[in-house]
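This document opens with one chain alone, in structure tokens, the form predicted alone.
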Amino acid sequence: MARDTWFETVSIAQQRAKKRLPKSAYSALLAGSEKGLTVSDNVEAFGELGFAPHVVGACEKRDLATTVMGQEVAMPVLISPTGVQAIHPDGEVAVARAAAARGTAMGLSSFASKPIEEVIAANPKTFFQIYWLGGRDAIAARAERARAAGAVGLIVTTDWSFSHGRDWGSPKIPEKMDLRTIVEMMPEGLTRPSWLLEWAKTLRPPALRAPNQGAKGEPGPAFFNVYGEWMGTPPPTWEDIAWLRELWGGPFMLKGVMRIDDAKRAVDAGVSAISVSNHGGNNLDSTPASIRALPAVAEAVGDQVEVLLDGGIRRGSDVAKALALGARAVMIGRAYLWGLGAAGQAGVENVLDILYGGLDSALRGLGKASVHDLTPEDVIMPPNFVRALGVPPAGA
């Protein structure tokens, strides 16, 4: 990667993305809900955790490899599924290539801007993410399309409350990119000429469609149409989750678990993994940071299923803290999207390199030979840091 495009931290990737993307596109990446308490806590909670380092005896080489839902990965950092990555013409395909180049797995959203077949061609280690949308027949059809495409696992996301208001305002995102919309948005695009030129070279505007919500080879419905259908679909029951897990029959993750009782119900439903996540703060505001909920959930079910952490990861040291507190791996969202917005595939690779290097440095400082050697004793945790949600009443 050329030095003039390289960035040394995720924060700088964010700055570059903000400078390069149109205001509405960058604002969509910030997302969040209401006052943004959960968004902030996701990041700031990591700063409350310290390390207890060693000064002598560091291992000459450190092993960062692990497995997640049967997939060997070079680092315990996976791409979390995020919708409509049309901030770059290559979108999810660029992200998939970057993840493959760095030896890790990709989560692909149902609301992605690229077909699952193209993404899996770029990275065979792809998990397909499904929302509970449209009833069992429609969900089964999407799962079977994912299976036929070669998806190595399924991720089911249920933690969504459809909270829309943001104190800092929500970006105006069009329903479709027709001629009228292009004309209306042109002044904003002209303020970011390099981004506009990148799209101009493709001779087509962002489609703002969800091709994985339709049949293979079709453009798919408009994003907002799918979103509306999702809002109108009754939420799933635990019986629905068990049904889908059985239908899929392979590696299966339930994403969005923050409570011990929900984690135990997920185990009963037969899942392979859970992701301790609050949807990046795009959900019920005032939900605690996911890293605060992780230790109690990992202690309760970590010997029965793989436990991952999603939310607030900005540094390799954050990854080390999550692993020490019980996560098998972490998933990242905004961090790689800022890399994509800043420099496309190379930017995503840059972000993954930052996290890999930071995690390697943390292992060295802690005197650990492997990511599997990290324990809670490596972390300095302040009193009352952990939020043990959904604890059964005494005597229950």
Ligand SMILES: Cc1cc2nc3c(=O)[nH]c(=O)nc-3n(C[C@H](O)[C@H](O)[C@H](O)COP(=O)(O)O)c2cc1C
Contents of the next structure:
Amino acid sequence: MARDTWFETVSIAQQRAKKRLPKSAYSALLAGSEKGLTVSDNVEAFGELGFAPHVVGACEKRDLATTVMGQEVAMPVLISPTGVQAIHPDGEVAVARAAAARGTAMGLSSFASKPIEEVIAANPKTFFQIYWLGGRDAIAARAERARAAGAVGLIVTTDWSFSHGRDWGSPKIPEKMDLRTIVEMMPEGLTRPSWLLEWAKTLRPPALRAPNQGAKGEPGPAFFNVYGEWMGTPPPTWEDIAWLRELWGGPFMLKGVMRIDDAKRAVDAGVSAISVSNHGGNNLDSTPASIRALPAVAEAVGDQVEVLLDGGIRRGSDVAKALALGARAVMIGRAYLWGLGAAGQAGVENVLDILYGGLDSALRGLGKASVHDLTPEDVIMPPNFVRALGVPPAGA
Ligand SMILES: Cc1cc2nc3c(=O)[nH]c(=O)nc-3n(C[C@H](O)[C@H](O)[C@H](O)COP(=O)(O)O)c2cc1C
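Could you present the same protein in the form predicted in complex with the ligand, rather than the form predicted alone shown above?
Full complex below, order starting with the chain above.
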């Protein structure tokens, strides 16, 4: 990336994305729910954790590579599935290329704007993310399409609670991109000429469709139609999760686990991995930061399944803290979306480089040779930091 567009922190990527994207697109990336308590806690909680660095005796070379759900990755940072990548004409394909260029894996959202076949061509290390939408037959058909496309695992996200209010207001997302919508949105677009030009070059507006919710080769249903169907679908039971896990047969993650009892039930349902996550604070506001829930969940099931964390990762040092507290790897959401909004594929690569560099620097400071050497003793934790959710009260 040219020196003048390179950014040195995720915070600067966010500022660039804000400047470059139309207001509604930027605000869709910001997301969050209700008062934004969880989205803030996800980030702020990392600031409560400290380090005690060594001054002499650092390892000359640090090893950041690991494996996650059977995939070798160059660093313990994966792309979490997110559904708003139509902010860029190349969307998920740009993100997949960036992840592949930096040797890591990608989760592809059910609401992706690009077909899974194109994304896997850009990065074979792709997990397909499934929402519980439309009943078993429809879900099985989507999983089979993902399998045929070469997806190396499934990520099942069941924590969405349809919380739609935000104290700072939600962006207006059009139902379809017809001429009328384009004319209506033009004033907003004109304030962001470089973004508009990028789309103008493609000679087509953002499609606002979900191509992976339909059959291969078709444009897919409109986003809002799928969303409506999702709202009308009965939520899954643990038997449903076990059924899908059995049907899939390969690496399988349940994303959004915050409680020990849920983590144990996920193990019983046969999952191979969980992500301790509150959907980036976009759901039930007042849920604690995922990093607060991680230590107890990792202690309860970390020897049986791979435990990942997502939520609030903005720095390489955050990754080090999560690993020290029991995560095998982390997944990122907003950080790479801001990179994508700021500078497309190069912006996502830039974000991954920031996290790699920051993690490497943390390992050096802590005197560790490898990401596998981090332990809870590497982190200074204030009293009452941990939230052990889903444990029966003492004496019960
Ligand atoms: C704009 C946006 C869209 C998202 N869409 C999805 C999605 O389609 N599927 C999913 O499993 N998670 C989705 N997530 C949640 C992310 O996968 C991840 O859990 C979260 O972003 C992590 O928090 P962070 O943004 O602080 O890194 C979305 C998050 C954001 C911010």
